[in-house]
Every structure is written in structure tokens, then in C-alpha cells.
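Take a look at this one chain, the form predicted alone, written out in C-alpha cells.
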Amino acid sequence: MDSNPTTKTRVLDAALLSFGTRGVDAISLDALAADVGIAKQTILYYFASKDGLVRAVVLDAACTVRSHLEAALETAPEGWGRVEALVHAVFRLTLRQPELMGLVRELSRPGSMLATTFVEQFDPLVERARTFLEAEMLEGRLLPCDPNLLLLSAYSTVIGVATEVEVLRALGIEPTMRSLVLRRRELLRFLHLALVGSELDRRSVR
């Protein structure tokens, strides 16, 4: 049996570009096998079963995921900084790792069984957004309202937006630069005005 630590690495990537392009109701482990080029009875070595080889991929893309926001976090300035560097941390993974946003969106659909797995990953991350926001608000900087329900609605408009490029593309129309740029813009001006109050100047958007 081959116990080499790349082929894990192969199934893993092959695993994680089906289900986020095809979803992962739809590939089974014989189609992935076939896929990386190795007998089913390999990936069963490295993983019980489907169910612990998805469980796997979603935790890896959830660490991907969260450094890549934290990453972001580290250099980004005081106050609306933070929420911009963020949305641009997404459309970054977005546009390099499509197949990552994809498996997002699919754990995204009522009933996913994994979205809670997915999610709990995030709770560090989550609990600093959220002294984050209350901190902002107690300084009149940020709209005062409830920052769960705030948190839950941003997460679901920006990952609802990045990942429209995504539904594109399963719709054969591929994304241009241009369209992704102008969707992060608007975006960044609908937050803005829901978190501060003003208009974003259309200048100042990146």
C-alpha cells in the first residue's frame, strides 16, 4: 500500500477542486481515485471513508481560510482598514484558490452537514471581529446595532458576492479582472454605508 505523504497531499488537492467545481455530492471516491490516478482501496488508507476524507478537505480549507484573513489582519490600519482588508483578503482567495471559494459556497447551502465544522474553525477569529466592532461602535465610529447579527450578515453578503464568480463560471461565463474589481468596489460601498452611514467616495475604493 503506498504510504507516501504526497499522494495524501494529491488526493487531498483532487478532493478539494471536485467538490468545490462539482460539489461533493457528486464525486465519489472511485471517480476521485480515478482522478489522481490510484485505486480507491489508497484513499480508504489515508482515509476511512468519504465522509473523513470531505471532513478532511474542510478543515485544511478552513486553515486556509483563516490564515489568509489573519495574514490580512496583521497589516491592516485602525478602523474601516480592517473590514476593507478583509473583503480583499476574500476576492485574493477568490481569484487564486477558485475551487477553495467554491467548497465555501457549498458548505454555505442549507443542510450542509459540515458547516458547522467549518465554522467553528473560525471562532478566535470570530471573537476578535466582534471586540472589534463593539470597540468601534463604543466610539461612534461604526453604527450602533448588534454585532452577532452584524457579523452574520457581513459573512453572508461577502462570501454571497465573492462566490457569484464561481456560479459563473459552473454557467460557462468566465469572470473578468474588470467584473471581479468592480464587484469588490461595490461591495466596499454597500458595507461602508451599512457600517458607517456615508457613501464610500468612489475614489478612495480600491
The other form holds:
There are 2 protein chains.
Amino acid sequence: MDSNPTTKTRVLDAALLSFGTRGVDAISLDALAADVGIAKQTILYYFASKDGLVRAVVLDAACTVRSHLEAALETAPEGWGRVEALVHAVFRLTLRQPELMGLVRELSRPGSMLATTFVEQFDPLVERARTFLEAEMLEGRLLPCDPNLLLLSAYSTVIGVATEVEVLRALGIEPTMRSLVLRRRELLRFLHLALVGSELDRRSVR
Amino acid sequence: MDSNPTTKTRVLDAALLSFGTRGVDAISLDALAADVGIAKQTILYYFASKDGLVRAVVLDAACTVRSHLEAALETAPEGWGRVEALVHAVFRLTLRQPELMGLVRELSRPGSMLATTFVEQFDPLVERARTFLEAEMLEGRLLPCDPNLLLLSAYSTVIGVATEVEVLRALGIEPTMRSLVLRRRELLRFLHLALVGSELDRRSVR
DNA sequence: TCACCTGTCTACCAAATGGTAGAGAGAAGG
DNA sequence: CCTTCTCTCTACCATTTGGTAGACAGGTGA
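Alternate state requested, the form predicted together with the DNA (shown: the form predicted alone):
Every component of the complex follows; first up is the chain already shown.
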């Protein structure tokens, strides 16, 4: 770790945190500058405009998420284990940097220009996932279905379970570390049933 | 239908549309007034402040969603049919008023004050769903699990599949009516597997 | 007729916002 | 020592934003 981060990265980090938790529109450059402890103009020195800053933040976030997912796939076993590894990676990331997932949700608003920017970073990963699913279905280890729609269902479920804190509150579950682990386990069971079609042995859930 | 809606309801409707599709922060009172074709002050005559307007819109939206869900439950059969009926209701609503679901997503941002306001409207429905799930599990028609977490998974999946238009685009699926129907069918299969534990007969999917 | 209430408008305002201009400090290099 | 380049700052500015004050028109009841 660099103990003396550059001003630019400090701005990027603070922006990611603020944008991801409170939304891009809710954060002014003045507020962000005050947060970092610099003058607004210093931000505009590194990023031509607020739009430029937002784009940089989004690219940065996409890069972070992608590298974590790829790292998780590196060491993942075959078959169902890969799904498990990805879910674990998402939850780990959500725990450490909730703002990342917040930004993902922010971006997926219909019509958002940035969604494309963000999502393009994942094209290779999506392609890998698709071919993986097709292969598994062919070999009978996964129930056959449309891989695209399956990916969507799985994505929605994982992101939702990882980030829907307010809905959880409404259900009477306070979002603690413990409840996060429970949610992950329940989610894996849910996914396993939908994908593999049989009950997951609870003891085998990492 | 009232062919001559009051100014107040015209403001509410326009606000729901704008807030739901582009976000609350992105819409100024001036823009909204211009959209409705009135002066800004007229909005502030009916709603004490922008915050007041937003709250009214949220309550209105919650009421709409709730009444649709309740209506769907009225005529729904027992067991799995109830789940199906709810999913159909959500998709129907998403098709007719996408901005409603957009607002729901907007609200579920962590820390949003309005989330509570919105979600309180659904307490009775949630309670009903919970007891329903517990009863079904007891009688062996649903696989046993934590009803709260199951509700969360199901909610996330349904809302996600219904609203993640940008993610769909990234997967190469243009959001047409046809693809919406396909998504719904695939989602029901997904849910049926996870809840009931066996393959859903495709011909029986309404 | 007069007072009053409702609904809509024009005119205005203070604060905040994204952005520009340009000065100053300090290091680097000739 | 002087120039140049990098980085940060203060001082502004035009526009937008949520919100206030108050005028005006039309209807209603005493």
C-alpha cells in the first residue's frame, strides 16, 4: 500500500465512496473537494469536468470489480464451484466496499450512458460465463435453459441479496455481518436448486 | 376515467414519470412545471416543498403497486399459483408503468429516508407472504428454508429481471415485448425450481 | 356590493453549482 | 539566476435551484 496516495487517487477514492453511497447527482464538486480537504479547482485540474470525473470513477470501479471476479475464477474449482466462487467474491466485495455495488446499481438505471461504459468492461467475463454455462448444460451438470436469461436472473439475485439493505430492514433483518453470511448461504442454496436442480448439502457450503 | 384531471394529479403523474425514469435529483421543479405546462409556484401551492412532493409521489406509487398486488392475490389459486400471480402482476405493472419500478429501485438505495415510507405500505402484504410461505413449507409443497431470506431472494430476482434493461442490453438482448415474456417464463422456471424443487411443466406456464 | 377563498401567475431572491481566469509556490533544468 | 513546468490556491461568474411575496382573476356566500 502506498502510504502517501496522490491527490488524484484521493479524489477518485472519495468520489467513488460518495457517488456510490449517495448518488452522483447528490454530490457537488464543492462537497467532494471539502471532503478530500482540497479546493474544487484542484479536482478540475485533474478531471476536465464533473462528467469526466464520473467517467473516471466508473472505469476505475469497473476495473476493480472485474479484477476481483477474475481473481476468484483463477483458483475456482470446476462446475458448481465456479458459481460459488463468484458469489463469494461479490459478497466479499460488498462487505469491504459497499459503495462499489451501490455504484453498480446507480449505473443500471435505464438510459444511463455510463451503464454501457461500465458494462463493456465485462464483455469477456460475460462471454466466458455464457460458454461455461452452455458446456455445463451439455454435460448435464446444469439444467438446460437460455444462458442469457439465466445469467440475468442470477445477476439480479446476487446483486439484490447483496445490496438491498432497506428491503432487509423492512423484513425485520438488521444488516449485520452475521446476517450477511446467512444471506449468502441461503442465496447459494437458492441458486443451487435453480441451477443444479437438487438440494445443496448444507455442510459443504463454505 | 376522469377526462379532466385536476392540476394536482397531473403534477403527481408527471412527477412519478420523471422521478421514476430519471431520478429525483435529476428533475428540478422548474423542469417539472414546464413539463406539466404550469408555473412552478403552482406546484408549490399544492406541495409545500419539493420534499413534500416527492413524499406524495412515493406514497401514491406505493398505493398503486400495493393495490395491483392485492388485486392479483384476490383471484389467485392456492399454492404455487399465488407466486405465479404475483410475478405476473409485477411484470404487467412494469410493462404499463416502468417508472413505477424505476422509483422502487431509486428508493431502495441504502439510507434513503423514503424507503421506509414506501416499504411500510407493504407490511401487511409481507406478513401475508411470510405466513403463506411457512404454511406451504409445513405442508411440504415448498422446500423448507428461512422465509425472510427467501422473500428477499425472490424480490431481488423479480425486480431485477423486470427492470435491468441495461444489463440485458449488455447481454445482447434488446428489451422488446417478446423478450419480456421470455424473461418472465424463464424467471418462473427459475423460481419454481428454487421453491418447489422440480422442473416446471413449460406448457402450464400461463 | 363586499368580503373572502381558491387557484394560478409574474417577479424576485439567496444559496448552490459547474466552470473560468489567473496568481503563487516550489521543484527541475539550463 | 532565470525559465519552465506541475500543482494548488483564491477570486469570480453565469446559471440553476428551491422557495417567498404578492398580484390578479374568478367563484361563492352574506
